[in-house]
Every structure is written in structure tokens, then in C-alpha cells.
Amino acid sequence: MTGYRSVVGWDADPVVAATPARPKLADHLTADVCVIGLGGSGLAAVGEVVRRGLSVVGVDAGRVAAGAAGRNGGFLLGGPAVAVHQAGVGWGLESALALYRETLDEISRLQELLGPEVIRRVGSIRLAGLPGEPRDEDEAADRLRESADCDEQYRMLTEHGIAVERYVGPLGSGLYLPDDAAMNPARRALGLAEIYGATARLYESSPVTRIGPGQVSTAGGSVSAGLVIVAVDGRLDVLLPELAGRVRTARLQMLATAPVAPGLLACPVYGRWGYEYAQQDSSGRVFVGGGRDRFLEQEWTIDTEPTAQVQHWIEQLAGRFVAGPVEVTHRWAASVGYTPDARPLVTEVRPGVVACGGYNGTGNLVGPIAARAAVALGIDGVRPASYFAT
């Protein structure tokens, strides 16, 4: 894999690279709430506890957003993991639409907190298939099926007052969703940590070794807390074995390229049923991910090392998205959680221990919503909304 670098592409951002590390937990602390995981959902849980005027300690095994929260595609897409018209079949249409509207509100909330430089409300494009002409008959047939599904999604969103437009352009055809947004996910998480860290006590490089009643132990210290929120996605079934079978860890892989002509991708673009995705930053660098379904069995894993087969596939994808050759500069992978019915989990696992996770690849927006629901469940006893599995 020529040009391989083990550094995550998003971390090359000067703001991310210049952010100093937070300390390790090295003492015994007491707080009202302990949050495990400092990605997008964990930081939302911290923020909600702070908003309530309670004390909170947050810990992470690595850096803030060292997992999937800082290694994903940087897409902020409205709706659940599956298209709303599909989710409505299994969950009930009103439930699926309610989550869609919550996610759009979450984009606005993030933009207000972090500003338009970090949260860029540029919309997104869902393609029917992949850019360019179909490479074979199977791809052509799949594109026709997805085009029909785009028609159904357009009808459903229009009928319920959610902004959507037809897209026909250089990339192909599909839908344009104007309310969606893009970001560097590492910058999002580090920015939230800076805001909430003024009140909360946040510790990095502090892997949890034990979660007990009212007590969290790490490699270097411990926290006593009346409520523990476990806000991780990938490896949630490892950290809390009780959830095995309800959530399963998968690997998602990405790469980043050297700059190409700016403006080739004006907004995040995803196609082939959402399995393939790309966005371009202001410098012209392209961030591309996908291929999981083509190597499905090997991608059900807790391993986070990129593989030659998937990386070869997404390197080809990168060329299709920009209609030309690319130079790959970074390759990486991350763990995420999937549930059988695509509903995220918000559940009390043990007395005083509430978990949220299993975002099915949509943790950037669904994760924070789930995290606040987890806090409400743990503190107020409020049952989560029907679009969560409990």
C-alpha cells in the first residue's frame, strides 16, 4: 500500500495537531456521574450533566475522539441509520420521523456551539449507485434499484415537510439533502471537550479495567459516582459482555488523499446504499470510506488495523469520486457498533450503569441524542424514545 501512513487523516488538521493531551486519571475522585468514553456521545453526556449542575468525571482509553468519533467520514446526515421510509416499516413512521427531526436539530445545536467553520451546513448528496458509468451489469441493475429507492425517499420526505431536492450532475443522479452538514470529526470532539472541560474533569489515556456498582476503576485511578454512563460504540459488547448479541462490533475503513482540484465534491456524497462515501476539505484533500459489505465477514472484528483488500477497494472509489487519479496519504480504521434492527441502544445494563451505543454508523448525530436520553434514564428514570432499543 504505497504512501501508507498510520496517522488518521483528520489528525493532520493544524488545530487537531496542536491540541495538547489531557492528563491521565491518577487519583481516586468522587462525582455525581462518571462518563466512560469521550467521543461524540460521551461528550454530549458530559455536557448534559454539566447543564444540570451536577459534577462529572469523564474518562477515555485514548485521546478525546481517538475511536470512531474522530475517525469517521465527518458526515452529519439527518435521520436514522437506514433511510426514513425504510426505518418506518420496522419502527413505525412517526418514530422514524421523530428521530429525523431530532438529528436536524442536533446539527443546529452543534453549529451554535462550535460555529460554521467547524460545522459546515453544506447539505449532502445521496447518489443512486456510484459516480461514473456502471462497470458491469450487476452494478447497472443495482443502480436502477437504488434510483427507485431514492424516488421513494423523495416522496416520503416531501410528504412530511423535510427538505429534499432531486440531484442530477457530474457525479450522477440521486437526491440533495440541503439541511445536512460536514465536519472534521476530530475537531468537533476536541472543540466540545474544550467547552465542557472548563467545568467537567476529563481524563485521557485512562482505560477502564472495572465497572462496578458506584465505582469505575482505570489503569491509574478510580471514580466513585452514583451513576455511570458508558457512552462508547465500537467494542461496547466487549466492555459490557451483557450486551453481546444485542450489539456487534464492526470495522469501518477510510483513507485520505493528497489535494486534488478543490470543489470537486461541494458537500458530503454517499452512494451504493450508503456503503461508500466521500467528502473533500477546503485544501482539496478527499476523505473516502466504504467497502465493508464487500468483505463482510472479515469486517466483523474488534481489530482496527486497515486491510489491503478494503483499502484497495476504497482507493478505486476515491478515483471514481474525483474522476481521476489520487495519491493516498493516510489509511485508517475504527470500530463501530451495529444492532439487529438498526435501532441504537439506550439501556440500563446494571444497577446505576446505563449504556448507549450501537449507532449503526450514524453516531455523529444519533450518538449525542442517545447520550442525553441515557442521562435522563439514569437520573430521572425517563424511558427513552421508541426509536431506541432498551
Ligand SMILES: Cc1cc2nc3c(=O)[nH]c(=O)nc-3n(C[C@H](O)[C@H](O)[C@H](O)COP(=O)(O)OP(=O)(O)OC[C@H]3O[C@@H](n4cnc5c(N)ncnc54)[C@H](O)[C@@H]3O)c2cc1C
Contents of the next structure:
Amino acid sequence: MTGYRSVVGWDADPVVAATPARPKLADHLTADVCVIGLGGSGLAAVGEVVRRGLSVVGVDAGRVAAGAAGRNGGFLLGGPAVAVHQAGVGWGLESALALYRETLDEISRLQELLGPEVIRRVGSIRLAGLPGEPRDEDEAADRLRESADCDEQYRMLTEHGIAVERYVGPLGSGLYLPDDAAMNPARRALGLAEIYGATARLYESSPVTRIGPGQVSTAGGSVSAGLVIVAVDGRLDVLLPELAGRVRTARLQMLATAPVAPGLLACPVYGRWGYEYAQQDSSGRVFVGGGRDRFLEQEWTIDTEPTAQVQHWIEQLAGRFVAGPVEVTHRWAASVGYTPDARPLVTEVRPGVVACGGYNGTGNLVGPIAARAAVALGIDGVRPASYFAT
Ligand SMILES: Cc1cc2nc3c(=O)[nH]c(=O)nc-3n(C[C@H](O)[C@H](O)[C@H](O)COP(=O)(O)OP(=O)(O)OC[C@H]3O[C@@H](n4cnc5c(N)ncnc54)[C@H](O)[C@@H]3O)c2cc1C
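Structure of the form predicted together with the ligand (previous: the form predicted alone):
Okay, now the whole complex, with that chain kicking things off.
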């Protein structure tokens, strides 16, 4: 049941709203590398190609960060999609820890590039359960299990020198991760596009219709390039059908509220096993998402419009995070990619075409790391680290 049109709360930010559109691709261009998708990952690939002194053309179907990269929760959380103490079981602990350290470095890199106003290193809170008293016995029992899991995560991170503290406060109890950060995701992507756009040629509103050997085509133009990087998370299996089965598209949904008392959420907060999340900006607006596991089957879709059922769920969540009523101003959704073992993909799909994606709902930091690995694979033939599926 579709109930709303996506209107993205982050886009109300004055800097985002005032950013002019980039041109459509309307020529035949030649470059060393063509990057398809200008979200956080594609822009990292563009930046890496620029750093190497090579020429690059980037194209996006919509504007910069038209997809999940401009529509997400804005959480910059260290670690893989699966908490490191659990990822360690399937991927090998060293591999999971190595990715954890890479993601923390990525936050520092982003903060250096964009400044502390865009990348706010305020930490994050992982709650056991949700704010407020449990609503029933099942919720109380689940909270106890999650509390034990927080203990296990605390033990594992402390043992391996990753900063973590116990959190007990007005929201409940859990962990505080001081090295994590928050952002308006659209600000991040537009900021990177401005930096790299001084050297790279970046085009918007140019959906790629064909990816051939050394050639990328859109309705209005084309790019000849020795290497093509496809940096698309959700709908990667639509653009590159040969990846069906290796990555599957799901929809995630969010909403934004009118301002409530500023400072209720001093940092990004996520609870109930990370399924529910909220952050508050300096004006007091709250950005809330979640519910995917409650509506699992219907959310396996390439549709990107919000639904009444999930939005209703998130709206009552918003009330729990702020302990009071909220007025919803924006509702939206976007596509992300999931992989069978939660390892992101970095893989050569066709000769000269390398794809990255499948970040399992947390690609803000892993995406750029994967995108740089995709460039290294495509240019140097360097095999991606073991925390990627190849
Ligand atoms: C509601 C929601 C909340 C989330 N919360 C978080 C969070 O708090 N923290 C976190 O780390 N992750 C979060 N994620 C996941 C995260 O947003 C994504 O993993 C990440 O943004 C992926 O970025 P990307 O650049 O790889 O891909 P995308 O953002 O998917 O970008 C791909 C780009 O490719 C373009 N494109 C697609 N097809 C074509 C084509 N044919 N031609 C040209 N261009 C094309 C799209 O327009 C898009 O701009 C969330 C996702 C959602 C949807």
C-alpha cells in the first residue's frame, strides 16, 4: 500500500536547497574512468581517480545523492553492518576489526574534507531496546537479551582498543560510542561534489541506459573510458542484472518532524538491535527511521515511495524517541542493497566494469571504502580486502 510521495527532510537545509543543478551529459566525452552514481560512494571513487591524476567523468540519473546517499539517517557509525562481535563469527574477527578501523578513519577523512559543521563528531548511542518503559512482556524480554548483547559488544571493543562507554541516561541504557559522528547526508555529498567537481566532470539528470565495453551511454551523450565504476547501492541488480542473487534491493523509510526541544538527542541514537534510529539537528527537527524488520517482505522492492504502514510505525517511534507528540513534516524512502553474508560487493562484472554496492543498510562509511577498493581493483588489479565479497 503506497500512501505518500517521497519528500526528503534533509533537502530543507538552506545549503542543500540553494545548491544549483549540474548539467546533463549532452556530448561524447573521453576519460580514463567513468563513474556511474554520484552518491557518497561514487564521489569517493571520483576523488580517488582525481587523486591519482587521472581524468574522470561522473554521471547520475538524478541530482548528486539522488538515492540513499542523500536520503539516509545520517549516522556515521564505526564498523560493518553486522556488529563486530557478530561479524567476527562469520567473516573472521581480524577482518571485521580491520573494517571497523577503516570506517573510523573514514570519518576523520570526511571531517578533514568537509569540516566539523558538516561532519559532527558527537558519538552515537546504541540503546538496549527503545526509549521508555517496555510496552509488554515480549519487549521487556527482548530488551534483556539486547542488554546482554551490549555487554558482549562492550567487552569485544574494549579488548581491541576501540573506544566505548556504558550509557545510562534519560533514553535508557546501552553503549556510547564516542568516535562515531552525524551529518546531513545531502550536505556531505554536495560538499564532496563541489570539491571534486573543480577537477572532475560531473553530470546530473543523466540516467545511464547502456554499459558496454569501454562505453557508457545516456539518452543525451556517452563516455568512452578504459574503466567504468558502477557505484550504486540499491537497484544495483537492476542496472547490472548479472548481480541478481548476489545483491538484493530493499526499501528503507524515514520521516522528519517539526522542531521539538533542541538537545533531546545529543547524538544519533539507535535501538532495538539497530532497526530503529533517530537523530536531531540543531534546530530541534528529528529525523527518524526504522521498521524494516517489521515489514520485511513488502520492503523487498525497488519502489522508493513511502508506505502508510511503515510510516505509521516510524511515527509512533518518533514519539518514543522524543517522549512526546511530534508533527511530521517530511516522509521519504530510498533503495539499498543487501548481500547474503552482509559483506559488501566489490567485483569486476564485465571486462573493464567494476561494481561496488550491497552495504546492508549502512553504506555511509563502508561505501567510500568499497569505492576506493573498486578503483584499485580496476586500475591496479589489487584484490579487495577479505571483508568484501568479490
Ligand atoms: C532510509 C535510509 C536510512 C539509512 N541510514 C543510514 C545511516 O544512518 N548510516 C549509514 O551508514 N547508512 C544508512 N543507509 C544506507 C546508505 O544510505 C547507503 O548504503 C549509501 O548511501 C549508499 O551510497 P552509494 O553512493 O553507494 O549509493 P546510492 O546512494 O544508492 O547512489 C547511487 C546513485 O546512483 C544513481 N543511479 C542509479 N541508477 C543509475 C543509472 N542508471 N544511471 C546513472 N545513475 C544512476 C542514483 O541516482 C544515485 O544517486 C540508509 C539508507 C536509507 C535508504
